[in-house]
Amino acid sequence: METLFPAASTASTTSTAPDVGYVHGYSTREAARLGDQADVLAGLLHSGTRYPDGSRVLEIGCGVGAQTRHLVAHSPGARLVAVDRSAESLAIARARLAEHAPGAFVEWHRADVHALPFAEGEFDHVFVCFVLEHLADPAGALERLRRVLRPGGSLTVIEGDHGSVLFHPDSAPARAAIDCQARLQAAAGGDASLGRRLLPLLDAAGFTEARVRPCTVYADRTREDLRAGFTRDTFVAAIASVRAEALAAGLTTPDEWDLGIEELRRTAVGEGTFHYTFFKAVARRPER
């Protein structure tokens, strides 16, 4: 079961921060990598996160749902509450729930995480992955995210570090593809390498009781389901992703940029090994 809760008003879901891209974009195949990725990567981001039934649990930057359908697997006895600006992505979230979990219970707004319409302590458990990132004030993010959980209320949060990557074959042109994604990042005022980040962060954001940990994809010939689902259908497909856009900027050639998804691949087939790190981190609303 699940309902839909649009915002009241314009002012509702606009921020007053700069509105930062999604370099990746919103096609289908986009939605369809996002997929991919949280199932190949659920058992490692998702280990340990469980919430008690009849909790309140906000999920923020929802997206297509991609970590929704892990949330409810885990703790069907939750009320969760899935956020995202997109409507178009709360739509593609919602049926894909609805194929997986028919019997699920998620309330969807339609909301921006600057403009909350949520009331102060709402909240028992927040639930936020891969949004900072995409942030041009992840820290002002955080602190409103710290208003709507209750006092000694939980706050999850995961996010990558394109600096943490490590492969072989080496290669330059590999690597200056990955360096063309985190800059056009950079430009929409994100940061790729947010991860290593996390603890001030939140620190800065008043939580209290922080704990991160990493969280490693380490994938070779011995690790076909890694090789397949993350290196190849999620990191490189999500470097790949951004070509047009990286040409129009001028941070690259065609033949500079194919050679450099052409050597990225050769990561995920042979000999070739591909490292990731995430990070994962756990605070908590002060009491007081």
Given for the second form:
Protein chains: 2
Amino acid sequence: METLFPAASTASTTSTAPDVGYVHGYSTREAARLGDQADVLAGLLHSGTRYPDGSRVLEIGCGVGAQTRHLVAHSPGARLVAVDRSAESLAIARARLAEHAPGAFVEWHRADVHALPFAEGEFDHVFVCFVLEHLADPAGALERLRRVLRPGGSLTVIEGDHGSVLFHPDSAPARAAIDCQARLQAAAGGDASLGRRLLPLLDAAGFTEARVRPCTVYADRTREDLRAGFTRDTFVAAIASVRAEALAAGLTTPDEWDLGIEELRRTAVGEGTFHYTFFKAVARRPER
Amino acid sequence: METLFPAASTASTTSTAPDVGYVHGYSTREAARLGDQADVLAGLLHSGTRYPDGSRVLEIGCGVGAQTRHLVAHSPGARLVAVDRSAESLAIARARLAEHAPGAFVEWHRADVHALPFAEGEFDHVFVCFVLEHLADPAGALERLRRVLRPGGSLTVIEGDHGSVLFHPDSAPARAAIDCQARLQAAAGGDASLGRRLLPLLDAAGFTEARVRPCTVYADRTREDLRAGFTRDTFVAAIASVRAEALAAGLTTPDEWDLGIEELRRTAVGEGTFHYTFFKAVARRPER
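Let's see the other form, the form predicted together with a further copy of the same chain, since the form predicted alone is already up.
Next comes the full complex, and the chain you just saw is listed first.
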């Protein structure tokens, strides 16, 4: 069981530990975590993303539907097609959307970004969130997405960048734990620091009018919602979830790891502070 | 000759090389650089900072006046008092303000933050930009500033955090050069990563209603003004300016250093991208 399109930016499966038996997006607890993440960040990440009534919109890598419900909420008249490679994730996504937006019109497809079952120019808009960072060939994936867009159609892509992480109290063990996660993601072909490369990737994939803007999350005691929903339940939880893989890969020891996670958790309580930047890009398929 | 309050966030003098003969803010080229920095960032940093007509405002560490002109432009009716420890910086600041805002009303004082010539509660507002990061006791400085505020008066403070730096193409030598600058600043008693600690520092200094927000700069080929004005002429220039000190302190070699600066400069051309976050806080002196 594998997933090309996990719905979370901050955790990964790794080819060095294929039999861990835990894959992103399939456990109920994991689905709840991904839902929390999407909710607390929705205002930041979905700001400015509204699709006209009747427009045909493709969400690639919808995972368990963490972003799908916000797409539907912000563009209730759009005709959304949500795609993921994992049937299990799609089943969870469908169930969650039925719960949160019973009347929403969404087509669900199981497909790989490298073999999309869509015609050239079929979509007015494409939305991609926390997907490219997991792909070995993000520029190739973007090229494929460009082709299913109509000329002039738009692509919106959101990715994180672990290089933006900073926190108080600062902690070398905490930074080492984050680095373990990034190395596991790299070993699996991904790039936890992809956000900074969005513009050159879009250029290389043949898009035009590309614009990138930073979406910065800063959480301290005055924002308990962000501290709990993002720092603790999203970012730290995602790092903590790769413990077994990090140990199996020999990247850390149990004591080092546990200290790192403990010190990461301190950034979400008391005088702790936490900073992370997502990058959001919008670009177009050239008119011809 | 020394300055307690250099006007730039991203360069430092260091006690390990006291006879370098180059101190921030005194050369014409340096004053121009600091002016460029303030101009391109003014929209970001001064957003939301407007003081009522007649209010008495203290700018601590005005340096060569890089922020002073923006304070005057945004609050033309305020009575501004600008303070710096360096007579030379103050002279440049006065001349620049006379050129840019001939009718502006500003009192200039040469003073140290630890021995301010002002009465308890004398000011309605205090403004501090790129100052705390150079102080060995930033919480103590904030306590002194709290006392010259009237009860209910506001403090606005802006500081950078080098932990937020990320760029494309990524480069270990470039990151090492930045680290040299941060180590020199630390050796001189400062902290290039102070931004993340603003909220706990304000709490410790007895302020109330403190709020911190990130001000993120992201520059790529679609923002040539930011690339030139911030990435190249501010950030990279500031790192490059400590070459002699970094070499004298044995932190690097000429080849390593020059490669690092060359690769930093690549982030401001072609497909390069650059990201930096400033932190801006507003807090109040308690009513009693």
